[in-house]
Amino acid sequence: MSDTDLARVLDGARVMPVLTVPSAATAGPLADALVAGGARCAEITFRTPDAEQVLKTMATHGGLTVGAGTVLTPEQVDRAVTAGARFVVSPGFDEEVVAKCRELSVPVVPGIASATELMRALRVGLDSVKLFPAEPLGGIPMLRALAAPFPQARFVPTGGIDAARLPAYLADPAVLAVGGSWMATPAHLERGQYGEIRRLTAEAVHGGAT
């Protein structure tokens, strides 16, 4: 497996909604709203009891390429892939998680926060990583500082990014895609604000020219 697989799975989509979904009942309407807004991929975080069912429902929607996020263990990789995850995202670099993803032929995006962690990822053959948490780490200047000595690396910055910061990240040639949660928050879901989710998603995707 190589990270060109991730690029192929994303198929040019550069805006990735990162979703923490408390209830599986909202998964269908959420998928409809995201697709109506122009999203073509989404990351479902494994932070809620319903995460697997949410992933399963959204993966069968047809309009979205869905991955699993906040994956911390090989066992979670198994569960995520069984539920339909097309890619796996982790907040940090874990060799066992990477190995399990390779075993299942699923692209993995490990989180890195330093040059040392990036070198570990590159050493095992990964060239796409999640810069996390992107904004607390320093944002665009941090991204560019890491990209300079590692021109082969591609980044999926996530963490603290909002609509105002999105265009600058997307403009950087080292960025493969940008993850963000502002488009569909748990508060939006609790209130049933699917129209607002659609609007925010459309704004983000338009800015990403996906």
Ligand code: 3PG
Given for the second form:
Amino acid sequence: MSDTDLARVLDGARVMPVLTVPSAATAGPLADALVAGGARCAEITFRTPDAEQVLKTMATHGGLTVGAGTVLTPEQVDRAVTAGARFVVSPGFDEEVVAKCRELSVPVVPGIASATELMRALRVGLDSVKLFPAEPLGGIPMLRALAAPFPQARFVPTGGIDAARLPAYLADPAVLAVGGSWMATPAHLERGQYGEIRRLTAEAVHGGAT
Ligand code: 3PG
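Now the other one: the form predicted in complex with ligand 3PG, given that the block above is the form predicted alone.
What follows is the whole complex; the chain from before opens it.
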């Protein structure tokens, strides 16, 4: 398991919409809009009561490789995997979460914000981590500086990234994929702006073409 497997699960997908979905009723049209925009993966955060149902709906949609985000406990790992999560993302590095993911053979992407945290992740055999929160930490210069002593590490920077900042992250050789919520926000969902979700997703994935 570990990150070779994450890369395999992502299968070349490099733009990861991070979704906080208040109502499971929007999961179907949301998945349709993301796929129409060219997304091939998505992270559903465990920040809403409907998150598990959203995960189930989007995991069975067919067009997306769906993972769980904001996973903080081993119990949430169980629930996420039962709901169909193909990978697990956490804002920080928690050994129990990592151990549970290994037990269930699901790739895990722990968040790290320092060289010390990255060394802990590498020591337990992971090679892909979420750099979080990427922009407040210093963005690309921070990523470059952190990557230099750890050539084996691959990063999924997330946090504060938008369409304007995306290309520089994608161009970085240490970046496996880039996550962000700007393509589909709770406000978009509340207003039913699926066309806008599709447009923003296409802009991110293809530079605008659908
Ligand atoms: C996350 O959970 O990874 C972040 O909240 C996403 O960050 P963003 O909302 O700044 O894109």
